[in-house]
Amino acid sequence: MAADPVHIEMTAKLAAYYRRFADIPFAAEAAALIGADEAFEELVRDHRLDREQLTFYAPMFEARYKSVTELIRKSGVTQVLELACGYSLRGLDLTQDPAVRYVETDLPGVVATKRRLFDLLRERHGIAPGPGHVLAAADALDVDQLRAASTSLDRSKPVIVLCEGLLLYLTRHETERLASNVHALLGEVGGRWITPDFVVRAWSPELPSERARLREAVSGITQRQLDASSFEDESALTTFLERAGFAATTHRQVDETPAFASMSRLGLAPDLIERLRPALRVWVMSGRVD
């Protein structure tokens, strides 16, 4: 990925900041330990943003995280390869079940910070490291790096390849390469690709000015145009996935989210959830056999 990894790391801290308002395991502790609040405050200050108008994003991040976790559990698949994991603690949470194998990957800077984060959380909660939970440096756009990172997975069993938040920062060409990499991996071991990341412009409402300004700030910091790989409508996305060799089912994140803790914690209006429902989707894909 061409962008400076230091700049991309900021987006991982931003996601961690918003997840801390939910009741996601380890989320509040992780945000505190990596300085997510400080990173958010710096972003707000430097770009003169109104934080009160940005609380809207907390239930979006909560829905994204919880819906993906719920679909992993419902799938019955016990092996996960997560791409661009950021500071999500899903791997630490799910591997409390010894039957689960979880490999999470990201760029080296994030991985180094996350190793220290894991050490602190394991010590604090009395969690022993185990062979079923692996953290490795790997670029999601390099299939050989992904193969090397996932050698601890049982190749006789299916795998869920997961990315949450990655596609938002990729170009269409990079998205095509990622899809090719995932298709190749699933062709070797079987399984599914889960992501909430596809953006369909026909489903996306026009953003209020403050949220648009936040996106502009993030785009400037990451040196990436957000949603550069977005699709005009559902038909365009379906065509892309078919060409990439995938058959997909679509779920609404809100319907797969058991509860929203961030709503009451931030005093948000109850009708917000219904307003979010149409745009927030998550895709579960399998490689077609042609």
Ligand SMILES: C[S@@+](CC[C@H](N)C(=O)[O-])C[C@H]1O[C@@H](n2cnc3c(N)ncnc32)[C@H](O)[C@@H]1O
Contents of the next structure:
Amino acid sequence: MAADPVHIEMTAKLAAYYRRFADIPFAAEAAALIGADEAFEELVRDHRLDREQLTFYAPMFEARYKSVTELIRKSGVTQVLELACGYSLRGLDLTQDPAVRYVETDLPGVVATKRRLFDLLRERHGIAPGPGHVLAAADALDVDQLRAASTSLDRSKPVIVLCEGLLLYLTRHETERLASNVHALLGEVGGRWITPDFVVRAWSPELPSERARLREAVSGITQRQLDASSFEDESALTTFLERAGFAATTHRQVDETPAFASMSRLGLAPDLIERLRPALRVWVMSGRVD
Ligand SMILES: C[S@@+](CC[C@H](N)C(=O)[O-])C[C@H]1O[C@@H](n2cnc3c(N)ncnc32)[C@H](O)[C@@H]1O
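Switching conditions: you have the form predicted on its own, so give me the form predicted together with this ligand.
Below is the entire complex, every chain and molecule, led by the chain shown above.
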């Protein structure tokens, strides 16, 4: 049986830590307010990791976040249901446009911390809470909780269901359940599923040792075998998605990222982007009606 997902909550601080090196709205402030640096320091100390050898994660998180945002914008869809939102501030950013409705969900512990974070950021930036932006606790594997969380969305308009950084921690069985939940929701309202999360082993380079050690540490803390739901090659993923009722288009995150700020801020070698390009993808999927 899969371990309690509550152990996965800490990974939200890791993502927030790496996003702070990019020029992503609210990212640096959010990281400071939730103690992301301290969480990262503790991880590095407890597992004797060399942080200098892990800086290349910053452009990876930057590409992941920016490419998803760019694809949402390009889609023209103005409603988003984000699953496993962590401490990502895309919802706060995109709802500056009053036409956007954004519902973001995660497990109760993360949601409680994020509510306090929103209060602080709204006060600092003079952003009034509004009905277009909702934060709610919902287990992504429970379709009824997702339906209950998303009642503020306009059911006559399409929705983008988004998850970023969740599938890595799920078993194959959980991934199937998640896909079935998303399919059911999109069947009710129409729209797209966007995720950068599928891992195709044939595209993934061999891990440098420090990166493998970080993954081991995260695997221990989350009590999850990372990539348990990875796919051997593209055709295995296509078969999975077809069975789940989805037709997918694949984009390269690097190509959908308007500009990288973390590269110069961290003094990283420019060829890193070219090395990341083949492995980092993002999928946009529509549910087939069978
Ligand atoms: C790596 S973090 C990613 C968070 C965020 N999307 C980001 O990019 O910063 C993984 C997130 O998945 C959430 N999570 C894990 N299992 C979940 C579940 N069953 N339902 C909802 N959220 C879940 C965790 O609480 C955590 O916030």
